[in-house]
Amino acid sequence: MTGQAKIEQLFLKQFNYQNAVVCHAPGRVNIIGDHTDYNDGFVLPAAINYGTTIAAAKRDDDIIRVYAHDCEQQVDQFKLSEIEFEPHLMWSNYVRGTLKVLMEHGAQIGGADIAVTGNVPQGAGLSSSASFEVAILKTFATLYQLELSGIVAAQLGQQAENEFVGCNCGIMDQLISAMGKDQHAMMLDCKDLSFEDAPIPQGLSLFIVNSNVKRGLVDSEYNLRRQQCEQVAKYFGVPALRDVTLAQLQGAQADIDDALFKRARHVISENIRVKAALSALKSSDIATLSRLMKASHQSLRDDFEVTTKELDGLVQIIDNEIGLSGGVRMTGGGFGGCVVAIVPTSMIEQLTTTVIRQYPLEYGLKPSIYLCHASQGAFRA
């Protein structure tokens, strides 16, 4: 069964009744370019083959009625001019805060059944909270005919979970999940929102491993990171560190504390690489890639410090295979969570049965492998 022969089945189980369109939002990987967009900097994500899929239809009141598959088959219901904070259903307050900035954006909308389903893992990095907001986006622009763009779109999806969910992220994941492109990565620039399609050269495929570690104190290390980081910009009276350059940082090393010129130099190189990435996708030069790729994952373990043992591991059995003929590095914001390798395809399934074999013998944990490509954004045509 297709994935909108699937929703549309659960929306006639669920409501009695057949639904009126069918949206789907992808999830994302972030092939190069940690912890450098709440800095101004630049990221270079793809949108995947994992996503959230939703059937809906109109209502003649201002009543939403929520399915949510996934969620042990929860219901929600409430009204667009009652909108209030759910503590008890937290997968509602994305369709809740979503809604929300839409008509305060000055949207027009009624109500609506909504059936949701998804696969992007929960808990791996891969976005599946943007993927969902953008969803409902994308649904209600298409069911009420709103002009909606995707830069847009993203935009209220970060406020929607910036102001209402209460997650301080940036706007990559939205952006990406709105406005990516099939068979392409995109650089991001995270000050002005501009972006280049970047294509992934034919034969490779996006090969993402989760190491399956509980992360423990991310949020409050991820805080200090950010801390950090405006220590040093605050140091060169800049807004961000991406108006800081590398000859600056180094020229300042011995008026800076030695982990705040860690954490600087590991987010000034990292833009580097974003763009010299770009280039290498550009020319189909993956021996360059895979150098950027694990130079970024050890400017993210020994300068800004967020890998794990378990990450490191990953990354290294990964290296060790494909060598120059692929990249690889952990992805997110660390303390556990995926690597990203972009890898032959041909190499895939060798690939597959080195990781099933040595990581769990080595680090005592299953590790869970998603082989992907990357996918058009909701809102791009």
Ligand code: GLA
The other form holds:
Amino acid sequence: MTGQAKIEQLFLKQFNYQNAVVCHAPGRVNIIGDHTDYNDGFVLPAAINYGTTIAAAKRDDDIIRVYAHDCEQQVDQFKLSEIEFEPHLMWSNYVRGTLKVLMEHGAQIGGADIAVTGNVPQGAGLSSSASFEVAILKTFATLYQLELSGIVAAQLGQQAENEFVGCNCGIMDQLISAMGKDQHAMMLDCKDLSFEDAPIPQGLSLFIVNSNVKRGLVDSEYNLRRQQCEQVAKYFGVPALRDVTLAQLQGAQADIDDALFKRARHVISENIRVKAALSALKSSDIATLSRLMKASHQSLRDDFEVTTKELDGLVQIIDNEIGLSGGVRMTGGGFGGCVVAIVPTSMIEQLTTTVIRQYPLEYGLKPSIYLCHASQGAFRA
Ligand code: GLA
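Alright, leaving the form predicted on its own aside, put up the form predicted in complex with the named molecule.
Then the entire complex follows, led off by the chain already shown.
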């Protein structure tokens, strides 16, 4: 059964009628550029062929009924005029928050019946929540014929997450879910939201491995890192670390606390690596991309301190196999979750065997492997 047929059937079973519209928004993997987005910096993600799919139909009142097929408590109902945070139904807050900010933005919407299913693993750093927010926005844009650009949709999704759900994330995840391009990664400038698509070179695949480490302290540590970056920007009297150079940072080392210095060094050097990685991708210079991804991982491990021993180990296992013919690093916020590798498609079988054999031996955990290709965002024409 196709994804479309499955969600239509779920909708019919839940609501007892048909004729729903079907919308989809992808998750993402970040090839390079982590913890740079909220510093007004550069990122290089791709949307992936895992995402959130929704079937929905308009109602004549202002009631929202939602059926979330993959969640334990599957059903929620609320009125658009009375949207509150629901502490006992976390998944529903993505719907509630997104619709609240959409209405505050001035969109004229009414009620809807909604069925949702998704296959982005939750808590793995592949943006299941951003794909959910963007899928809801795409659904309402379709049902109520809203003129919503991909950039505005991404901003609304981020706003819902920051102001309603309570996670202080940057814009990368929502933007790539909305605006990703088939077979391409995207270099995004998070300061002015300009972007450039970069083709994934022929013969290479995105090989993603979930360490399956239960992520702890993600929100608190994430927010702490963000504050530390803001503190250094403040020291230099600039809005964000994007505006500080490595030379300036080094010149002020004696004045800056050691941990803060390292956080800033990661962000500033990562921005340089993202731009270099874009050139490497565009010229199919995989050896250079490989070195940049390795340096990014080391910087996230030693300076930003967001990796785990399992992520470091997985990177090592994959790096030993691929050498300079591909690149590998942790991806996303860190503290568990996934590593991303960009590897020759011809090596995938061998790589899969090695990871499945070696990772459990060394770390006592089973890896999950996702073979991905860069996919189209929900708002990309
Ligand atoms: C999470 C956030 C993003 C970004 C990454 C780290 O995925 O949602 O905005 O900050 O972490 O690069």
